[in-house]
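There is one chain below, alone, in structure tokens, taken in the form predicted alone.
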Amino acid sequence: MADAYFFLFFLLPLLLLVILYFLVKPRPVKIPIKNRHVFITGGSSGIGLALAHRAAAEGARVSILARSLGKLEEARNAIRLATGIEVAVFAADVRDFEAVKRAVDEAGPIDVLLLNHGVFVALELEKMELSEIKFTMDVNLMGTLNLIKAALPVMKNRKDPLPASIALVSSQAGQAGIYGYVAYSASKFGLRGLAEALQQEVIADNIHVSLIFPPDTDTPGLAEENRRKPELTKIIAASSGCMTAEKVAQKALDGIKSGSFIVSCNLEGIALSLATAGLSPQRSFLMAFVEVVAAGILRIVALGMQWTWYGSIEKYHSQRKGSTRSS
């Protein structure tokens, strides 16, 4: 009996660790940002501005892109006052490939392309205008493809021998679909497929992809989102915490520098990432071990979350029907 326990709790995990050490690819990598060019989209406010502040403070040469030149100038002044660093600003709509290409060419060779732009409308699909759905998909998904396509030729031909990075800011709504997030989740889930396929295409060029999954973040955009957010969305999303833009920026940059493919920002995010690991690349054999061991347990947890969400939906509609009959 003692031998069986020794094998089960010591030898078997050790054997799994050894197997994963040789199995896990791509291999671990470190991506420095000091004295390198970091190009950030959506950089005039929220998470993007916090990322620009932190990258500048860590010694990077920073460029930020957004639609509003006025907001970009405000962001540049704020970063200059906080860090003493001058950042370059580029006004362009990410949906316009030619405008994006001009900005990327003018900015010069990019070492870290950080795609943070995005729009969000929390509303049931039936109530959304087709124009809102298309706008969401065009900005969040096509805008990302536009930036990558514009930047890739120069990134592939860079003279810097150090590893480069393309980082995509998704959302926890890109890991689990939530009521009221149909269009938004579709665009953010799309980023995952984009990132997984892109990593295979650019690994030979020493370019490493990161996919960042922040929770609700305390930004001006969140306040605007909450004004239209359906009641059921608020109920279901209440279980997820809210982080400051500065903390998300710190987690994101730490993940990029460590070359992580999946970058989670809080404990709930780590659980979601473990539960949805699927066929995603994993550079850390230790994290791969946790993913393998925790897979079954986390599936039970995920089913419990679904049970809670659908229970909230049933209760909400039952109460609405009851109030309709009484009136």
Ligand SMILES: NC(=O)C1=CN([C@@H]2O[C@H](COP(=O)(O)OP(=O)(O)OC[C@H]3O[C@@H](n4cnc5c(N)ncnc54)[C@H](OP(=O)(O)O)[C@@H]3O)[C@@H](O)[C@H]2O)C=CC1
Given for the second form:
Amino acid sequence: MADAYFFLFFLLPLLLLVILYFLVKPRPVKIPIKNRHVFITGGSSGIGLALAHRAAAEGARVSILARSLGKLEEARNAIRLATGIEVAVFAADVRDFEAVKRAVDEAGPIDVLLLNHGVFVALELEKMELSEIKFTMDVNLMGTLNLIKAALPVMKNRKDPLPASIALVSSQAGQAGIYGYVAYSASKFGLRGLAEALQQEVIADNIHVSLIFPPDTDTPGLAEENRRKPELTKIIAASSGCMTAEKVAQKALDGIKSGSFIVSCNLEGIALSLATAGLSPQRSFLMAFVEVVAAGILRIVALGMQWTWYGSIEKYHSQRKGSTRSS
Ligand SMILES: NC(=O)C1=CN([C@@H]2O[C@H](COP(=O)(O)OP(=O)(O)OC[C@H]3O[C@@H](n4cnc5c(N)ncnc54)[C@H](OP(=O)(O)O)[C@@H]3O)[C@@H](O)[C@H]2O)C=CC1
Ligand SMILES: CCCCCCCCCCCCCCCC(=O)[C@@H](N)CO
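Let me have the form predicted together with this ligand next, following on from the form predicted alone.
What follows is the whole complex; the chain from before opens it.
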């Protein structure tokens, strides 16, 4: 009997750990940011601004890109005031490849390309204009591809032997489809396929991809979104907490520096990432171990999550039916 326990709880896990240690690829990597060029899109507000602050404070040379020059200059002043460091600003729309290319060329070789720009409206697909849907896909997905296309040739040709990074800010709504985010979830899920494929294409150039999955984050963008957010979106998104932009920026930068492919920001996010590990690379054999061991139980947790979400949806519809009948 004791032998069986020894095998099950000691020998078997140990064997699995050893196997995973040799199995995980790409191999772990550390990406320094001190004295390196960090280029942040959407760096004038919210998470991007917090990322710019933090990267500057950690000694990186920082460039930020967004559409509004006014907001960019405000951000530059705020960062100068807080850290004494001057960031470079570039006004361009990520949908405009030529403008993006000019900005990237002018900024000089990039070590960490942090693609954080994004637009979001929470609204049922039926209530969204086609133009809004297209706008979401164009900015979040095509905008990201435009930036990568513009920056990659120079990143590949860098003389620096240090590892470089391309980091994409997705969302927990890019790991699980959420009511009210049909277009947004589509754009953010798209980033995952992009990132998985891209990592295979750039690994030989010592470029490492990170995908960041924040929950609701207290930013000007969220405040705007909340003004017309469907009740059900609020209920379902409340399954994960709300974070400050500073905390998300800290988690994101730590994840990028440690070369993680998947970067979660809170506890619910860790569960979500384990449950959706799929065929994404995992560089840490310890995290791979947790993924393997937790897989079955997390599938049950995920089904329980769907049970509560669909419960909320049913309740919402039955209440609405009740109220339209009585009115
Ligand atoms: N806040 C949240 O709850 C969450 C946000 N995220 C993601 O994090 C990222 C940042 O979000 P958040 O900080 O809240 O957003 P904000 O709305 O506060 O900031 C968005 C930034 O992106 C820039 N931007 C928007 N559209 C374009 C464009 N077409 N071209 C260039 N720049 C553009 C904005 O500047 P300008 O308008 O001047 O162009 C601004 O700097 C997004 O990708 C979002 O999807 C993920 C999970 C949760
Ligand atoms: C198996 C374990 C499951 C653990 C819990 C999962 C909880 C998922 C909640 C998802 C919330 C999505 C928020 C999107 C935020 C965002 O991107 C917007 N604010 C911007 O539009």
